[in-house]
Structure formats: C-alpha cells, structure tokens
Amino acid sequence: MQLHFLGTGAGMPSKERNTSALMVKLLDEVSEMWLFDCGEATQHQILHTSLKPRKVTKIFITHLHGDHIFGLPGFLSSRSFQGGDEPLTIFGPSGLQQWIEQTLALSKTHLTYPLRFVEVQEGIIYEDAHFTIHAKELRHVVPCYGYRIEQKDLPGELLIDKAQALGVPKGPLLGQLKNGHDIVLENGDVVLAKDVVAPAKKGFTLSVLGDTKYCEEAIQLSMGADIIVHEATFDGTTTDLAASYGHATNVEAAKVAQQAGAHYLLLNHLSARFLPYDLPQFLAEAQGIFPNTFLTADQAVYTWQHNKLF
C-alpha cells in the first residue's frame, strides 16, 4: 500500500498546499486506487504524478465543504477523457450525489461509466474478500466522517521446501495446500495444509479522519490503527480557538494516536498560517507526545511494507 497525498493544506489553497485530496494506492493488493476526498485542482495535482484517474475505483468523501469537494466534477470529467470505462463508487454524506448529479446535469457533461452512490452512515460501509471500511461521524462544524480501512488477514507463505520434504510434487497439489486445503498423495500418505503452510498474516489499519476538533470518536476509529490521518489545522498554542471552528491541534492529533495504540501518525490539514519555518517546532510538539508522527506534503508518498512506513 501507498499513501500518495495530492492535497495537504486547510481551507483554501497556498503556494505551498493544495487542498484536501490523499490517493491510497492499492495496486498491488487489489489492483485498485482509492481517493479520499477531492479538493478544488486534485486534478491537476495528479498530472504531475504517474497516477492514473482510471485506475479509481472509489472515492471516499468525509465532508461537503468545499476544500474537500470542488475538486470532484473536473475529475470526474477527466476520468472519462483519459480513458475510465469501469464503474466508480462515490462514498459521502447525504447530499454529496445531489450536488455531484446537479452539477453534471447543469454543465451538461457526459460520463462513460457508471456512477454509483453510497450515502454513507455509521458502521461498516463497504466489505469485500480483502477489506473491511467502517465510518463513524467525528466532531466539526457539518457532518463530517472518518474512515478505518482494515485489510483482512493475508494467506501465510506456503513453505515449499517443507511440502517438498513430505513428497508432494511440483504442480496443483502446491495450490490446494496453499489454499487450505489437505491432499492425499499418490501413496496414499495424507499432508495437512497447518503443516507447511506459515500463519496468516495480520492486514493493516489505515485510520483517515475529516475535519474534527479532538474527540473520543477519532480514538474508537483509530485503534491500534497502523497509520493514522489526522487533521492539525491549528497548533498547541490555539487549542480553544481550534476547537470552536471544529478543529484539532497538532498536540492533540499526537493525543488521539497515543490513546489509540497507533504505530504511525501523518498530520495532514495543515493551516497556511504555519510558514516552512514554523513547521520543525509544529511537528517537534507533536513528536513529543508521540513520537511516530510525521507532517505530511503535497506530492509526498509513504508505502507501507513488511509492517514499517517508508
């Protein structure tokens, strides 16, 4: 998995930050990338980038305010152009298809896939053979979601050499034993798939996080999370002012990762007000609670492997 962010900045754009857009990028785990959230030029932000629109299946919306929103129609009229005939699945609050469906009736533009909507509530939301998405509202100004995205457990290694010591020949045999199942050799000997087959790998847990002040809700979403998302707007020295626009702090991001039992936490969302040279003592605050936090850029990209963060 990879984490690609497009878009790291709040509110509105600046030199440095594009508005809110992160591609989770899970080619090699299902073939697919998944967007979450679709600020205004995402589109752009990807042309700089060897990203391609049409290898989104899905796009995961935690609130309607515009810096999270007004990317979406020229990505989804782009995603046609350059090639997108798959189906895309749009996951968001009530009113997102409305205004999706609105603005590409008005503007006239025509798709060459499907479009389909999942108004999206508490609880699981999506659940396939490989992954599990649960939401829960957090706490901002407007109905805003937060998403855990847990990959079910991996099928253990199967252990040839062990399979070979027992007999069993190069050929199908391997695959079932891989599968799970037992076989019965040609002289009659039974080997049991537990016996050369390693155990199953735990999948990992992306917690990523709208817009929201502090809140028990963000710690339930992200336990024992591998990687945490989490807005950080505002900095330790404006907590009350934070909290009164439906905002976290870059301390109480750190708060949240360290009561969850987290392993890694990006803080994303970050205020123009905080300028290059702000930005060591912004991520130092947060480092000292919890010191597995990195202060996430626009283009930057993190690939999870082996369990670590690179």
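Not measured: the values here are computed from a predicted model. Positions refer to the first chain, counted from 1. Here, rigid core means the biggest group of C-alpha atoms that superpose within 1.5 Å across both forms. What changes on going to the form predicted in complex with a further copy of the same chain:
- Positional change of Ser107 between the two forms stays under 2 Å at the C-alpha, relative to the superposed core.
- With the core held fixed, Glu186 shows a CA shift of 2 Å or greater between the two forms.
- The rigid-core alignment places the CA of Gly123 less than 2 Å apart between the two forms.
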Contents of the next structure:
There are 2 protein chains.
Amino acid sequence: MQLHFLGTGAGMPSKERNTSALMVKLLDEVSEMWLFDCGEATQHQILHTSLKPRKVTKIFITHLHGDHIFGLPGFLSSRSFQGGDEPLTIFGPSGLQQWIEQTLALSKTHLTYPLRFVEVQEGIIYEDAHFTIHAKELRHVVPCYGYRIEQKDLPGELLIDKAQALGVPKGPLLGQLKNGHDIVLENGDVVLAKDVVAPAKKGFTLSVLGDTKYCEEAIQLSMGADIIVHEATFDGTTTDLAASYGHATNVEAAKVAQQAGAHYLLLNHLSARFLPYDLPQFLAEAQGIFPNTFLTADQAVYTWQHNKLF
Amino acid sequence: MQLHFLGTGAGMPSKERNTSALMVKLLDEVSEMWLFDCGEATQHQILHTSLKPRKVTKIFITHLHGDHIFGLPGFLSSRSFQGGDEPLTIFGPSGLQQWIEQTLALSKTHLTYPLRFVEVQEGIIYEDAHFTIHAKELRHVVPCYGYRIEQKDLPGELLIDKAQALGVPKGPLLGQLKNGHDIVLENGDVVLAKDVVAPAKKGFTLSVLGDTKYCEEAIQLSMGADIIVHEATFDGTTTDLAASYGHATNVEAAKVAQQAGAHYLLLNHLSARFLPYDLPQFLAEAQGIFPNTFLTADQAVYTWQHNKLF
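Alternate state requested, the form predicted in complex with a further copy of the same chain (shown: the form predicted alone):
Full assembly next; the chain just shown is listed first.
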C-alpha cells in the first residue's frame, strides 16, 4: 500500500500546495487505486506522476467544500477521455451525486464507464473479501466524514517444505491445506493446515480524516490505526481560532494520534500561511506529543511495508 | 491592451497546454481585466503570473464544455478569498448561471463581491463609453458564441503648443478645445478645436472565437478586426474529422482571417496530438494563407500598441 499525496494545502491552491487529494494505491492488494478528495487540478497533479486515472475505482469525498471537490468533474471527464471503462464508485455526503450529475449534464460530458454513487452515512459503507471501510462524521462547519480503511488479515503462506516433509504430494492437496482445510493422506496420516501454513498476516488500518476540529469522533474512528492522515490547518498559537473555523492544529492532531494509540501520523491540509521555514517548528510541536509524526507535501509518497511506513 | 494566454489546449489538460483561458488586460484603457473562458486550473495558471483576480471585472464564456468552465467555481471562490470586493459580471450561454449558483450553494461558498450574470444572445451584449461587445453564435456541437470587442475611438490629444501659438491662455479654454468645442478669445479671435486637437485615435477590434467549425459566422463577427483569436484543434490532414467534431483546422482559421480582412490571427485550442516538433509545420500551413498568423502558448503575452501586435 502506498499513499501518494497529490494536494496537501487548505482552502486556496498555492504554488507549493494544491487543494486536497490523496491517492491510496492498492495495486499489490487489489490492483486498484482509491482517491480521497479531489480538489481543483487534481488531474493536473496526476499528469506529473505515473498514476493512471483508469485504475481509480473508488473516490471518497470527505465534505463538499470547494477545495475538496472542484477537481471532480475534470477528473471524471479525463478518466473517460483516456479510455477508462471500469466502473467507478463515488462515496460522499448527500448532495454530491446531484451536483455531479448536473455538472456532467450541463457540460454534455458523456462518460465511457458506469458511475455509481454511495451517499455516506455513519457506519460500514463498504466491505469485500479484502477491506472494510467505516465512515464517521467529524466536527467541521459542514457535514464532514472521516474514513477508516481496515484491510482484512491475509492468509498465511503455505510452508511447502514442511508439507512435503509430512508426505503431502504436489497437487491439489496443497491447495486445500493453503485454504485452511486439514487433509488425510493416502496412507491415512492426517495433516493439519495449522502445521503447514504460516500464521495470518495482519492487515493494515488507515484512517483518513476530513476537515475537523479536535474531537472525540476522530479518536474513535482512528483507534489502533496504523496510519492516521489528519488535517493541521493551524498551529498551537491559534487553537481557539482553529476550532471556530472547524479546523485542528498540529498539536491537536498529535493528541488524536496519541489517544487513538496509532502508529503513524501524517499531517496534511496545511494553511499557506506556514512558509517552508516554519515547517520544522510546526512538525516539532506535533512530535513533542506524538513522535511518529510526519508532514506531507504535494507529490510525497509513503509506502507501507512489513508493518512500517517508509 | 495585452492578451495573456493562460490555457491554449483542447479537451484535456496536458503538461504543455492547459484548458482554455485568455486574460485580456485593459489596465491602461479602463483599469480592468476581462477573462475569456475558464478551464480547470485557470487560477493555478494565474498563480504563476502577476495577474490579480480582483482586477477581473468581466468573464465571457463561449460555451459550456468542461474544458471551458470547470475552473470557474475555483476562480470565483479564490477571488473572494483574496479580498476581491468589486462586482464581477459573467457573460455566458443559458444554463451557466444556474450551475454556478448551484455549485456555490453546494460548496457553501460565500462571495465577498456582487456576482452578476448576463445570458448571452446574439447582438450587442455590452456597451459603455469605451467599448462595444457583440456576440454571435458559431457552429459547434453545443451552443457556442464568439465575442467581438470594439474599442471606441479615443479623442485626439490637445496640441498645447499650437493652441498657445494661437493665443489661447492656460486655463479652462484649453479644456473646452480638448472636448471638441470651438472657442472665442478675449480679442475676438475664433480658435477651432480641429486646428489644435490631433485626429481621434482609432480603437482596436478584437475577435475572440469559441470552439467552432469553419463558418460564415466567424468571418462576419471578425470583419476588419485587428486581431482574431481562433481555435485550431486540427490540421489540414483531418479537415472532415474537424468539421464532424465541430472544430476547425489551422488552414480554416487562416481562411477566416483572410476573408474577414483581419490584421493578425492568433491560433489557440490546439490538440495535444500536435507535439512541439509538429508546430513549425502547423504554423507554416496557416501562414501560407494568412501570413500574419501566430501560435499561442500557455503564458504567452501579446501586446497591442501603435496598431501593431508585439
């Protein structure tokens, strides 16, 4: 799993940070990519990467402020131009579907692929053999959701050497063991799956929060997460101001990660007020509370491997 | 007057050309800027210039395809963030106002300035002391307008030396002469305005066409224009294809300029199929018909001065 940050700024685009978009690459897991929020010019940011819009199968929108959605019509349209024909599902708050449909109709945009919508409410919004996704409403000035992506545990590897040592022949019996079924050999010996299959590998948990002030809901949604992506529009000098705008500070994001018992915290949605030379201090303040904190930047890529973030 | 091309590509943005937007700078004339079309990421293109969104007082939309309008919500919103408080008027086809209003409402975007709409139909759509603007429907696959901006003639300069030689004293009589009124001096001498005021300076005529196939209407709208901005999505090898998509070729654009008796032709809205090394040939084909043809590029600026384009 990789996190490719396409836009990490708040409100207006700046030369340094575009408005919100995060591509979660699940190519090894399910050969898909999932996009979280889609600010204006997200497709332009993608032009400077090797990401393929047609591989994006799901888009999750946290809330309907312009800096999180104004890139959607262009992205949907270009995915079509580029020959995307796989279905695409958009998860988002009430009102999004109508706006997208109005916008596509007005601009006479005919998509080459089926577009589906899921209106997000609290609870499980998606589940398949590999993932469960929960949504929870956060506290912003408009309805805004955070998403918790839980990868299901992966079946352990078949230990072929061990199986063969116990007399299991090459062939379909190996497959049965791998799928967790105990077997009986021709000579009557029983081979237990647990003896020849490594323990299940724990899946990851990723919590992508939308805009929010510091709140209990952010902690609840992120409990025990491997990675939290949390907004940090303000810093500790303007905590009251942050809350009044429905935003959080670097310090508050770190508290959420600490209280949720998370492993890693990535701060995004930074205000353009913070200049490059402010950032070391900005990061240090958060790390004072939660050491495993990182600042995101446009086009930064983080890789999750062996239960660590690189 | 300056033409600052912000986006000169067709359909999808590419690394080389963004979708359509042209800023017409009238700072010397009326201290305003007028924007023609506003593809996605027009505000991002502006970030790399010294152009100030709050100086934009009028936006003209040629048609409602996404590559001409998807940057509007973000531009309007950022103009507000940046403290714009001067009224802004959007001229565009039917349906645009409703979409903008729906989009601003959905995203809870509250503008700090009055936003007005003019639904464009053929004929004079704007007139003041300095300019007359005509709209004419072109031939595209959706309703699409071209705009003809005529600057009114500028009053000639007062030739002070000549006036003083004829005995006109400093003071209000000079102002009367400048305004075209003949005067009588204290000694009874008559001074004619035409003798001490230079001839009126001819205003410019600029024709900005939207997407269109080669058509009579483009020629009519551009008759005698100083500058025509014409799309050239295709080249002469695909003339039939161009027409079937409602687009024009480089050669057809040159024919429009020739038949309209224009002075300069600027080609924009180029397909990303044309690579940098194709462009000399692409330009030469048009210049074979209309020598004063230029290719536009993103961030190219043309200045109109002394009846010439630089």
